[in-house]
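Next up: a single chain in structure tokens, the form predicted alone.
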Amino acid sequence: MNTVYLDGQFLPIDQARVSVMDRGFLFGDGVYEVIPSQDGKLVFLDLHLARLNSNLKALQIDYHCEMQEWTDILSRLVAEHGGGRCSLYLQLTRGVQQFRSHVSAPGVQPTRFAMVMQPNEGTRGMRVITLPDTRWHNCEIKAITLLANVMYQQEAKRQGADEALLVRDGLLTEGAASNVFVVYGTQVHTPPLEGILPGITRRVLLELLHRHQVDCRELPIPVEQLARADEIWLTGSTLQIAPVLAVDGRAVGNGEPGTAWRRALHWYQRYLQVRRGGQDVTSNRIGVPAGRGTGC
């Protein structure tokens, strides 16, 4: 039976009901977390929810995710699916209120719902295009009013493509759901956090880089020195760390897989093996730096 948490319940998937005045479903009012699971045990779940707290507060939503609280319940999601390796969806819009108004009513209660969900394989080569980028200049917030996500990546799938990689002012910034590395003879550079998620397998991932002491650098990144690179990688809580062959239908590198991906993948992995000892892997054992921000 596939469980769901709502609002301080746990229910099967197709009785689980929210408000057709629900704001979240009227005006996509409202912010959420994708937090994968490995061995029954929740992944960087403190980081996740600190992001999602500094989301609710930009967005004055009144809902403060307590740590021990939503351990508990997604915790017991993993459980009931099984536990092995999956990844958890965790939404909280600004709830229901009597009329449809673009200003909230004083008083409203968060709606707060949560699903196990099967992770994506982010270890397969992707191959992926480049489009505008035409969101709003917000997008450090998880919101869920994602419609130009899906259609950039809807666009990536009709031309074959797995992902999108999005450029504005003819510098890169980000996938459609996925931050981006780009390696550079032994130079590995990232976009800075300026208008772009702060992805929690992007700081991770920055953290290992410089402790295995490799020239890691956020810097803008012109567009056009893609075709120059020798690698290039994405990231995010289900991808974890995933190769791109192709930008544009050209190929990276001799288009497969490079030595440095398999490197900071295999650092990766095994710093998630090594801290699955607890019931959380949390990254401020990790020692990331506060500075680089919570964050795909």
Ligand SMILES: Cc1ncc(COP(=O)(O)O)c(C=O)c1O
The other form holds:
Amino acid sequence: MNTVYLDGQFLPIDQARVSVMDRGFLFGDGVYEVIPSQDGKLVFLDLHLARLNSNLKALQIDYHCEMQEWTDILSRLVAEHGGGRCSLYLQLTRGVQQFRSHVSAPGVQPTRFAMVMQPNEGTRGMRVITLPDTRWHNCEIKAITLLANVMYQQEAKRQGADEALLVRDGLLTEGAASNVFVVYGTQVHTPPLEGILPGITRRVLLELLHRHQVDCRELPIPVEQLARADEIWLTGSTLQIAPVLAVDGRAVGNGEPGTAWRRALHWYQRYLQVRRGGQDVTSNRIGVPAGRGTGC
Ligand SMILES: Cc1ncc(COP(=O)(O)O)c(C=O)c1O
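Mind sharing the form predicted together with the ligand? What's above is the form predicted alone.
Below is the entire complex, every chain and molecule, led by the chain shown above.
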């Protein structure tokens, strides 16, 4: 039986209960993270908790995730799952309130929930469609209110695609559950951090590309420029870096995963190994390239 964590307790999933007065249930008033685990080790947990804490602060939810406490909780869930490759889902809502009111009452305790999600989808070639980005203006918050994202991915599936690339004012923003990188010759472009989620994988990949002297820029990407892309990549914690094979039914490059993608994935996976080996967890951690916001 899958064990989950709920407000201080480890329980079988079918015994975990949340009140119908929880503001997460009534309003979608909460935030979440998806944290990969490989060989029993949590990947970039410090970066995920930093983003979560930043989001909690932005929503004025009075809770701070302590690194040691959440390392212990999530590690225990991974161990009970049997280790291996999986992802952890961690959700915090503003908590349970006696009356339904948009305005939250003082003293409400957040509801803390975590579970193992499996299987990890892993890296694979993706077919995508483009759709208008109709979401709100606070997409930098990893909110549990994912209705628009759900609709985009349902539409992608209906059209036989794996992901939707979103377009606002003629510019690419991100995927429904991923960030996007576009390769033109030797240059790699990714949309700037405006109205998108500051993805952990995006951030790590940007830093690795800079380290390897790849000409990588955070620039607005007009959707019509996708037609001349040599490669397009999607990034996400469970996807890692995935090559896009086709956009709206039209092949990207020769329709095969590209050589730049192969190299980037190699750097990324090697970096994961180094970091997991304990050499790089706090002392030489990925920094934020100067002048770029992270939202973390
Ligand atoms: C909208 C959106 N953008 C980007 C990402 C990628 O973020 P990360 O690399 O932190 O997983 C996600 C992940 O779920 C997402 O939902």
